[in-house]
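Next comes just one chain, in structure tokens: the form predicted on its own.
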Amino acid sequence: MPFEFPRLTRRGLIATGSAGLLTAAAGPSLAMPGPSPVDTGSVQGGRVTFPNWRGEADRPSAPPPAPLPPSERVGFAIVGLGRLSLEELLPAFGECKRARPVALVSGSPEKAALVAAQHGIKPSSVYSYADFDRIAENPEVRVVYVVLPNGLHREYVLRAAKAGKHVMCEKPMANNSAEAREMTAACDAAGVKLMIAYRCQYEPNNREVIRLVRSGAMGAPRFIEATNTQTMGTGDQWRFRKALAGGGALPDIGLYCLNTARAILGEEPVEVFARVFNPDGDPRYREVEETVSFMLRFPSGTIANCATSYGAHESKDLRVRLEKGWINLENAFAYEGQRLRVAHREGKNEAVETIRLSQENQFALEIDHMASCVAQNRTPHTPGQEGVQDHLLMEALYKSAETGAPVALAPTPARDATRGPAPDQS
């Protein structure tokens, strides 16, 4: 007799629940299989693991995130809150594992609060300019980080390290070597870290372009050329302002290609040599240049060619010639939007390959970095002596264009002398 489905009541739905009626449904020959460890995984290290699920010609998919509990995070202060902080820094905590935003610092109330409410952060942790230094009674409060135009850095980082937090600031550090050499000193002195955000040194691409040369695998780099460009609008901007700003587009957006040139190397520039060129009759380059075209000759004999410029349609990208092939990472100083390929021969044939890295926020990468560095008392990748190097190189540029000459400097022997440890972003 062919077995029938059973009849469905109203009655019959109350008393035996979906899960019965699944059951009777399903047949009395049918049984539901237990769940596998490939779609349950396991806990392991303190982290659920699941075994791959797919075939050897995929990539497997990444671990889930193991994020700290949040009242095991390292708290943050931020110092600022225009477009950086909003657009990028704040949103970016979301997605870090090991830091939370725990204070603000505004001259605006109005904006501060708002903020603060958006990011659950406590009105009392909500502080002025003017009351600053009350951030040393704040034990939630470990690391100040400053995002303020370039010539304020100096002052917040001073009073942060004397209100004994470490401090995490924004590039480029200073308006000077002079002004990054005594914060670097006052944070010594203080015993607290201090991190310069080179988020590019913390981007997953950006690495692979540094472990690639390194690697030796292509030989023996010989031109870097790096362009940093974009067009300003209204000069009604702190940009514009040597006494902000420090300079123009070179320590704002030329000093990507001078500091990702170094990263890649791990080299010190024995030579540069500068151009810069200011248009005509536009008052925003009254006091800071639009374009600077400089040249920086390394020990080893690879030469950076570097372009960057106030002035011209956005483009972001980073190109190394080896001897064995290239590298082209395109929107390398770019927030997203990265693209690497590689070129080398394969038998009689030039092979170019895409590599596909999964995409990673960048400023969440960094923060997390410093996060860890002061959980485990380790000095940051980028430490103050990174952005003092760049400093004292930029000031080498800017004579170098003023006289119109090459600049020799002094060779340093050590390789990243100015950096720590390299960034774990296993």
Second form
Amino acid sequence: MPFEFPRLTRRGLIATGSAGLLTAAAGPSLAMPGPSPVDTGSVQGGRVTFPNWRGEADRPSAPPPAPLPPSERVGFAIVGLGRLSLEELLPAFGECKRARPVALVSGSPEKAALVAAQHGIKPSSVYSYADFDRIAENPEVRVVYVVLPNGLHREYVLRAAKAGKHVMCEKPMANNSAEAREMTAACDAAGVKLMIAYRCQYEPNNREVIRLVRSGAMGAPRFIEATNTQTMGTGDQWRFRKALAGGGALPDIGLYCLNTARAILGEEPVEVFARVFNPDGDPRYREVEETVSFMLRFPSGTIANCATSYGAHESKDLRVRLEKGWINLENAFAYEGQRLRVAHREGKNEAVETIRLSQENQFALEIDHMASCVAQNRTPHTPGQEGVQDHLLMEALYKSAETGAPVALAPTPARDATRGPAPDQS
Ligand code: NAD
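Beyond the form predicted on its own, can we have the form predicted together with nicotinamide-adenine-dinucleotide (NAD)?
First the chain shown before, then all remaining chains and molecules of the complex.
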């Protein structure tokens, strides 16, 4: 029998006294059936919740987000209004629950004024690079988010720490491990938090791969295969200048392969090997490399084979081959379009399952993580040490490519030694 709403009359309303029907008395039209509690939902523990309206066979819809009121969110200053800031980060703040943009730092007054107006940021909270240090006097700014070319990260992280602000810094952390260590030490000395924006460690599909591998249910991982390639346009951009970029494809996009392999296993490589390739005569690759193929050997025996290039069509995939199956995450390192598949034996058959997780903005998740760490005085999941370790490993990879020989590294005793507690994404 299909469900039928009770017929709504004034007498019926008084007689039933039902909460749902009484709501209707104050509703927009007495002529219409009023909403039932299934549709109005209720407020519980500071959030609006709705009962599940779907059948048992379907997954329930995600609950409405429960953002903090703007005045209670942690204020961020964005340093550098380039593509990442304008195309991804500022839009992602619209999906943040605990963070909000309150200041901008830019070398272009016209662009800064326009962006500030678009995002409701006060003109008095727009700074130039020259007067950036005045940010110390702005109590609304709790976190400075450095989104400049890599070679400028060190200077702005140091200046932010000196201003007494917590710091979030884009990847790669710096141009090399010496700079990265200096940044970590400066933040420690100033008593401020430092988080490196390794967005994939907050992205739900990547987190599910980590969970699946670490659960042990699929046996030991033997191989990790990670590829991050794209093609590049004009040579007149900072990514081709070593002083501004630190290197080529490896620190820019190959870093995701390296960082993800480490994050999946929680171990550190004990041996690395790399080959670098540059196309003959291409002026873009006079200072930085185009293509790197590299291998990481972990103490448990897992091998990671990784490839990165500025000269191969976009491909950002991850595969883990384990004793009892494989996990394939298509578009693992992309901003969107992740597709997670898992294969294992099922009786006489091979089962290949597609796992569809709820879509979430990974930039909003990582920004909210930093906001929570500041509000609750916790260590970020990807602190400065995580960035230092990647720089040490990239230096070992470049050394291997230079000498043509593998480079051995001292074993690290503790698992996840460079990470803070896993993010709470509930
Ligand atoms: P971009 O070139 O689009 O923006 C860089 C900004 O820095 C511009 O506004 C530019 O005007 C400013 N700038 C100041 N001084 C500069 C100088 N001397 N030379 C060049 N630009 C200067 O770069 P982007 O893609 O936004 O990258 C910024 C940072 O974010 C880099 O560290 C990059 O690695 C990182 N990034 C991270 C992701 C991610 O997915 N997490 C994606 C893209 C970029």
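Numbering follows the first chain given and starts at 1. Keep in mind the model is a prediction, meaning the values are calculated, not measured. For clarity, a rigid core is taken as the largest C-alpha set superposing within 1.5 Å between two forms.
S.K.: Kindly check if the Cα atom of S36 is displaced 2 angstroms or more between the two forms relative to the superposed rigid core.
M.R.: Passes the 2 Å threshold, so yes.
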